[in-house]
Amino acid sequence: MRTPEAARTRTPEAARTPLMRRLLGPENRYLWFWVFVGPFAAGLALFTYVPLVWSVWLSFFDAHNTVTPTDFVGLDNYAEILGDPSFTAGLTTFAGFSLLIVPATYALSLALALMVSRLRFAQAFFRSVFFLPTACSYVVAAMIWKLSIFNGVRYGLANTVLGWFGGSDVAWLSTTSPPWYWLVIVTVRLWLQAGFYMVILLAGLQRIPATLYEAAAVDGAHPGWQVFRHITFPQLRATSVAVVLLLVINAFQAFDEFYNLLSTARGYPPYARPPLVYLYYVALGQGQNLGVGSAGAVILALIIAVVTVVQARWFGLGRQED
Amino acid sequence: MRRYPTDDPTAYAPPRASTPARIRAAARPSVRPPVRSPVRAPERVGRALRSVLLIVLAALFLVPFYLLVRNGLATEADITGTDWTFFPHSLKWSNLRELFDDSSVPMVRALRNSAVIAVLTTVGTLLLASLAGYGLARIEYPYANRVFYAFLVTLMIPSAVTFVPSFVLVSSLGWISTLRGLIVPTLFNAFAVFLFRQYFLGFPRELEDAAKVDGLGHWRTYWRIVVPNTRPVFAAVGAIVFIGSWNSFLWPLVIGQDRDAWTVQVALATFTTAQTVNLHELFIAAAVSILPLLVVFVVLQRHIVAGAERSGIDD
């Protein structure tokens, strides 16, 4: 990477212009950094950062069926989407969904990890069985849940089992009182993701030093609840925080199972619409109202930013301890 | 010496060693056997209960897979009959032929689309993310950490926020219903960069230092020394990306609008929600769709587990 001037002098490094030297770095290191990182950075900028900015811009325009609107409407899109009861209902749906799925997955994954880690035989087998659903797609899982397990008619597995105990058939997905559809929605995600978080927690359990358990045994702690309460659980804190953060982020992305479980040939029912499902129908449905859709996306982004900061504060991320 | 029925170091009392042995043990604390608490009957009961619970849970976790295959190979009457039984009355392997012969269900096309997309996405992501991860981990640059955090932030942005604007961008590029539109925007996976960076940071520097002494630059060091010696991380990230790409639904649903651009997930979803095909055909199609993944999963499970474990480490 020598410039012609540099080649003429005896000490090429020193003779390069200061600007070039600053840009290329010692031994052209900065140049090489961008050769390696640049392609990814450019793509990420184009396909993540540019759409974000564009979305904010669109949210101030009347953008029906167009991505280059000219009709500036100020905050009208925001007023429209916040005034739409289905959008606020979508946020409530998301909140309820997270409150169900996050603790349920965490508890099940932790229980599985604890039980599997204490196995002295067939540990790999059980780990594989619980991890296997990770390979299944939400589409396929939702199909099994909707058409086979929680089928509303008599031949569904759940209704067959109910029938053994003299229960009558339940229309799992199409009844809102009681809202049985939550059972279907939560169990499908639980089945799909519990094994993945179990593996993360298993790795966390293995990082706990054995000397702590030995010390606890010396101090007379009962193996079981006392050891779990005072050693295992506190030592798992960093892993648990990571797991809960991942669970909340993933719950926010919920779309696949809602869409595949609830939508029918006649459309999507008016209940159980998390934000992504709502946006899918507003922004890409009839009329393609991209302005309002973008306003919804911006509002979601703000909510997520607030939730993340509050969560980080609450868990005391970055706090030095131990 | 007393005999102990098991070798679990935490469950049983330590051997009551003779005094000299105990003194010896105290003199070398590092080789002292782990302290054990006395064995108690409730613990044995607890362990048995735990095993039973695990076996029941494992069976429950396998039931959905069983139902997929059961319904896929059953007759329509065995699926929807009033006398539903756990085991079908007969296995109908001809369902498989029926699925691929049915011209109204674009299964072959959808499988091919999914395969092309998943393979190209995996190769592209591995190339882009490993280069970026290596640059971030190994090439000194004053703003490397800031660049890394700018990448990581995108992981915190859920697709709920980006999918409308991404759709806007891709449609303005004219990429709707094209392979480009289905592949290119998904190649820039910050999570993959994160995994590569963490792995390269833990990779011993000696090999690269030796390469540098031999006069190899960053580029040739990377291709000749680093890549051949870090295959496990490529297998782990590759498997995770392949599974994610094969199973992804929202993006292919939004971008692959034409029937010819359907992936296997979109095709399945269309028939699940419309319920226009026979159930046995739908289930055998779903079973066929997860077959490639089960193969990837079984072959690469060790690496996938390693990748999943690393994703819980936040530093």
Contents of the next structure:
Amino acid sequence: MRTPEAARTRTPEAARTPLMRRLLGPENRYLWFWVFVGPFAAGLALFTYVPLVWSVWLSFFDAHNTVTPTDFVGLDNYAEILGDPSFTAGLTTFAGFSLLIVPATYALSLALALMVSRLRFAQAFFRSVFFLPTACSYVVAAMIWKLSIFNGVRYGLANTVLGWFGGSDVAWLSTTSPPWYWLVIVTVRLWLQAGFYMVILLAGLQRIPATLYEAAAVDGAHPGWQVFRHITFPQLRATSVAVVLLLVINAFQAFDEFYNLLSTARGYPPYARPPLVYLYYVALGQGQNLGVGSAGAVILALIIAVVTVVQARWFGLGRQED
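Having seen the form predicted in complex with the partner chain, the form predicted alone:
The text that comes after this line covers the one chain and nothing more.
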């Protein structure tokens, strides 16, 4: 039986609970890890994971103008949002938008990466220049595109360039046919994200062994398309799959540029709104139907997850190379 003297002489480590011993480790080895990581982990849980769980919970309740509803409606919110033509039209059209923006961004990013990797001088400078737009806010870029480049007036940059070649002025953000606003949206997104994926692809290019190119030269392979097709592109397979997955996820999460370019104008068809913009109006608009908006957010998250998993399986992400 332990004496009072032995109880008083217990070490602080022995007095801790098993959970604390596991978290801090032997002799408090993990203490500084939690000191540095703990605040970020707490912020991530508080501002990301808790709202996600709360959104799923709200999707099963009648949550008009409240985040603490009591009227359980089951799957009625899901049936309502899936029966809304505006939501389904936005999903269908933005699947097509993904098919457009993903290959265009990948091709431009790969071209920039190949160009920068072949530079013999000032490579760091050009890498920084192409990456710099990534630091720009989507809202700021959308305003520049809307008010300066594609503003639709005679002295806008796009119409000025058209005038040099004898073209007439174009109302780029008008609802008339053809829908030129898609060109505005695609170009601003290309400018914003191409540099980021260029850096990822450039890192993949630098991992390709130089001996492969030397062996190709010995075998008589012509530099250019032949080397790119048989050596460079196959060696970029894993990096390309990761880039494409990120591009698809970002395409379905489009919000800022659409909201700032199109939301202030009237007359745009339902398919001109991405799902996130439509859900924003449903949840925070005049009706403030947080239940239906949360149900749409859950559906969109499930669609993104399914598309990502299917793509990963199709491209063989994580599969061991032969």
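The term rigid core refers to the most C-alpha atoms you can superpose between the two forms while keeping them within 1.5 Å. Numbering follows the first chain given and starts at 1. Remember, it's a predicted structure, so these values are computed and weren't measured experimentally.
- With the core held fixed, Leu58 shows a CA shift of 2 Å or greater between the two forms.
- The shift recorded for the CA atom of Val37 between the two forms is 7.4 Å, with superposition on the rigid core.
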